[in-house]
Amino acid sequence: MIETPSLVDQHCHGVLRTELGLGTFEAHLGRGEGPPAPGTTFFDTQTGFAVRRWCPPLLGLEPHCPPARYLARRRELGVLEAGRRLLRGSGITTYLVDTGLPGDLTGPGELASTGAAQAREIVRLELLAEQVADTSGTVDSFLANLAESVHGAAHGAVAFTSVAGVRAGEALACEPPGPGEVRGAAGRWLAGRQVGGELADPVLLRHLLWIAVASGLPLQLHTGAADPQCSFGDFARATAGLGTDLVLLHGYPHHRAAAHLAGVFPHVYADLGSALVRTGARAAAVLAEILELAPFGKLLFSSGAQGLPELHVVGAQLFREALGRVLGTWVAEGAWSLTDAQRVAGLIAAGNARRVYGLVGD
């Protein structure tokens, strides 16, 4: 029996204050754009199956029971009871909050108190840069304030999270950017820019990945559908020897080149999130696959979730439940011993965050 008796949830989002109906909440299962096939919903996924599987029994249902009985239930017991027994119920001992979405949702404190467990917050430095940008008449002040604003945020944070290869993919280079051409495109963003407007200029995107860099924290890097092998691959080797570690977010399907990259370069990781919970039933297969890749020292578990309490307990259960099957099966084929595979666990489900993060105590 492999154990789990800690998780450090090293990329999550909070969970909304709201009570949802059937719509609103199975929309929060889809990741892709548009509405679901006609006669499905989103419970129709393997994210939506485990959810029907984990997440009844911790509001006194049987698993699987049908979503409308669910949701029903869930509105009985109240969003924030509900979301109390749920994140509870997940096993989770420390969050690290992303808090750069929109929304209605709870922030690191919330979370941890909800949760009975510790929170940590990692600033997200587009939306950083944005409310910089908010505030600032000129490009001189602009550059000013988000060196300080980046530097000030540095000591509180436990990490930095960009989003900059989703927003400019392949027009994303991997050097810095001369003073000159910071300023010319500072210059550009902030003339067109409405109060609000999202930063997508790749070389303010690029300028805002190396003060980043240059702080020292570890840096979580969102990869979307793109390959973080074509993306950050250069950017990668770009980095090494900076001081600066990175973490691969959201693989897959591109997973095993995240994997491999976590392989190549010491100062980059793999994020599991995203593909196990995408993944569902099929996580162990997934999750077997990594582990051809990357040493064990460089795998995170996340639930990556947001919005829903629910996603945090099927990322740590569909973790649980895969690590116990891959590792399980190579001790009882005596390729691994029980003590090596309970040892392996224990970083990726919170050794390896707690190393990475500077997460003493908790």
Contents of the next structure:
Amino acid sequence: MIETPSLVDQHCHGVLRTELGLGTFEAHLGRGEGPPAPGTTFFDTQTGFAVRRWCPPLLGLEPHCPPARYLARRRELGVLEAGRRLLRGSGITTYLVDTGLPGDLTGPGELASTGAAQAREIVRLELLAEQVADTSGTVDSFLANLAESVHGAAHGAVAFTSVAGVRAGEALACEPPGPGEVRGAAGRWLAGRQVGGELADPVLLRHLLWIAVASGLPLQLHTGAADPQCSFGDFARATAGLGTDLVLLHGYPHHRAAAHLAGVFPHVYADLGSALVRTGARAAAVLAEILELAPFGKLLFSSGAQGLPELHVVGAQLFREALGRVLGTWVAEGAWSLTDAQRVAGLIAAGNARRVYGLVGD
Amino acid sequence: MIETPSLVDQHCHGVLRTELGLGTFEAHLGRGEGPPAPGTTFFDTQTGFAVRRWCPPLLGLEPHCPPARYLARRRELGVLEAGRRLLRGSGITTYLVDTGLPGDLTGPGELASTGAAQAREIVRLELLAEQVADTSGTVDSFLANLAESVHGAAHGAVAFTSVAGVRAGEALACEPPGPGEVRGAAGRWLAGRQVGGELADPVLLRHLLWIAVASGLPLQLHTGAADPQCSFGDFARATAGLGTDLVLLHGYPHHRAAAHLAGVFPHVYADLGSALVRTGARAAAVLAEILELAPFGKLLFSSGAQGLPELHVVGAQLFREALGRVLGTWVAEGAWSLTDAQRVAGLIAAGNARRVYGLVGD
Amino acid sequence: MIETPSLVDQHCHGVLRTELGLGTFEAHLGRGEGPPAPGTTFFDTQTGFAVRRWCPPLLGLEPHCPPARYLARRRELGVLEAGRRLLRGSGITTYLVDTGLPGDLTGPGELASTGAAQAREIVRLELLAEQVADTSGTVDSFLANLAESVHGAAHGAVAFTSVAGVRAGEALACEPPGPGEVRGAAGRWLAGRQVGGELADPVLLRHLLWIAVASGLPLQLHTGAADPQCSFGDFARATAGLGTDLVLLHGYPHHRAAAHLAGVFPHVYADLGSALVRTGARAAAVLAEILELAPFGKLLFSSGAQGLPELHVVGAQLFREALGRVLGTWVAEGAWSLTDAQRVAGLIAAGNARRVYGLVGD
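Shown: the form predicted alone; wanted: the form predicted in complex with another copy of the chain:
Entire complex below, previous chain first.
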């Protein structure tokens, strides 16, 4: 038996504070740009089936009970009690919480107390820049405040995260933009912007990334749907040796390319959480693929969960089961020793994250 | 046991009417731009081995008997009787037949009577345009006749299919070309064209796609060998919400990207047939990969067969065996309930196709 | 049981002649652009674990013993005796040796005698061109000597290999450069070059590839990290029918695309060695994926090993075990006949390489 007593969820979000109807709950199971197609439901996905497998027992129901029955029980317990039972049943001991999503989500402190676990904050760069823009009167003050905010955030947080690669692929360029270019872009963006307006300017996104790289804090990058080999290889090469670690999020279905990059560049790491949550019954198969190329010291567990504590549960349960099955099979076949397998399991579940994020006391 | 009593083959072609020698038969097993390499044969492929596994018993022979023995028996029975035994042994209950391939292939009616099944027509857009060009004297009459033909075809057919993405990737653009651009392209194409000449002009292909989108009939798109994420993502985004469903054909080896798109866009569906026929003994593994990301209401069985009824047989047998094995394993592991597995099997085998193509009476 | 009595390693390199410390040995297990990340080691990879599984028993130790223990035993035996035990334990009967790597590596003759096997040379085009440049005084003599050297090398070697696709992707173009273009590029390169300087000029790389194509000798192409569908498809189409075979090396993680191309083009072959060495405990799964699309007459075993005889051992052992497991399973399931499985195993292990490289007497 492969054991993982500690589990550091190295990238997740908070959970919703309000009671949920069937439709809102279902919407959080989809990954799409719209509602389910007519005649279909997001419950009919690997994520939906995995939620129905793992979560009902934590609320006292049979696995695979109908969604309406599960939601009724969830409301009966209340969102707080249901959340407590789910998060505490997940086995996650430390949450690293990306606080950059909109919506009424619990923060790190509340997640920690509800889940009886540790929690630390991950700061999303784009949201930080938008907040700075909301309170800065001029281009000069915006740029000065931006640099100060990033460096200030680096003290309290364990990592930065960025969606620059998703908003504008060209932001992942080989070098920072020049000062004049940055000033011009800032002027145009601030002039055309309403309070709360989203940062999608490639030059400013690039500027922001390179400020973050200079901070030395690990930087988590959302890779979007593109092959990270193409979209990310040059940025990885340009940032090698600068002392800042990069963590590739959400590689699936390009998880093998992400694993390859983690093998090529000393400062690049691969996340595996959401690949498992999205593929459910296939989690062991997908995990095995990631374990082909990634050095075992370069892989980090996460749930990638947002909004529903059910997704934290599913991320953790699928990971533990998949890891036990994959490594257990290799031990049984004689390909790995049991000692090595247990050591590697501990690295992926918690040890690598502790080392990369400096979670000394956790 | 997972059962699939009905089987709608949502994309296939007719079968050859003539007796076949070993060489012609072998040529239909290849997917290449040329003959087999010296010293090799297309029988030594997963498709070749799958045909030798599943088809000889339907003609009274042992599985895996030598190709020459099989072909001799086939000729002994005659092409009609062999076709009848094979198609009726496939278990396919409805064929949706793309009639746009050249060659002396049976149409939907003949396929239905030979196979004791239902059949409906899928109209290939490019062939339709080429036929309109053969009979139109001027640019004006060509463009008017084209629009009329597409809308006319939409009444009798269950779907359109297009190879625009294979002939000219840029045809899958975000918006229809302007009227002047279309007139210019039509003039140039008609002026340089012989009767029967192939349509490969990107502007006209694009024009044709957007006429078809306007018809509201489901549109099947051959994706070619490129990653559909790159080649097809923009077209999917541009056609979202217009009320026309898109079905991605032949995603393999990019089947995971196709499944991902089916999860992202409500109007996008993924076909799985030819991925199984091409991979034979690996069909269950490939099917399992497709089932990672695609919502279960967005996947459609097909054989993709053309020319040889053996390919309809192999497509259906591999699908049924693979589906039973994959879903059966998940039920045995407790990841899925048996009820859910049976329901999902019915959706992929027939239910989704009935809903998308409106096959009410079949 | 699937047997492979002969094993032709169709692409490998020589081994180091000097005693190795732990750090140097470890460096040869990585594939990266730098050292292992702080706190990690390249022993914690599939390749590292596979070496620890297969090699200690050949030196009289327990599988999975600690790296330091293994290295101590290796030094105790001496590099010559350890190399002899390892290579002779690999089961490889013929080595095709790419002699184009820098460093003090054994050549084909020494590899053959150490391993009690046959060996033949593969000539690396870029090194040949660099050597010609070192001894040619003028552009005219360089170009004449280059053509002569390639044609001369074609007599003694069994194949050419090229890293043009890795050094400059655009070198894999559809046609040779014109004479004026070549003369200009040669003049610029020679003028700016020191003795031993590397050839990375796209025009000269392209010129070199097309000279090699004209020689008729099989040409092995390093595909780099890009999807070969994109980077290599046009070159394959342009060289079809010219009578020269192309062998795609190192397709992983794009091995399915490489297998696809081997199915599409009669003159294109796929190599599978390094995919297995890099993925270790997953070798059977990766081999099975390659066997989906590649015609069985188009796949060639190799170890891709360089520097450490341990990598030749691991390449051969993983291949034999993976092949036995994958084909054995298909036979047990009834998907393949045992006769076919044994025949295909013989083709991939040795028969295809003998045919492609004309290894008549081996």
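For the two forms, the rigid core is made up of the largest set of C-alpha atoms that agree within 1.5 Å on superposition. Values in this document were obtained by computation on a predicted structure and should not be read as measured data. Positions refer to the first chain, counted from 1.
Query raised in the report: After fitting the rigid core, is the C-alpha of Thr329 off by 2 Å or more between the two forms?
Result: Result for Thr329: no, shift under 2 Å.
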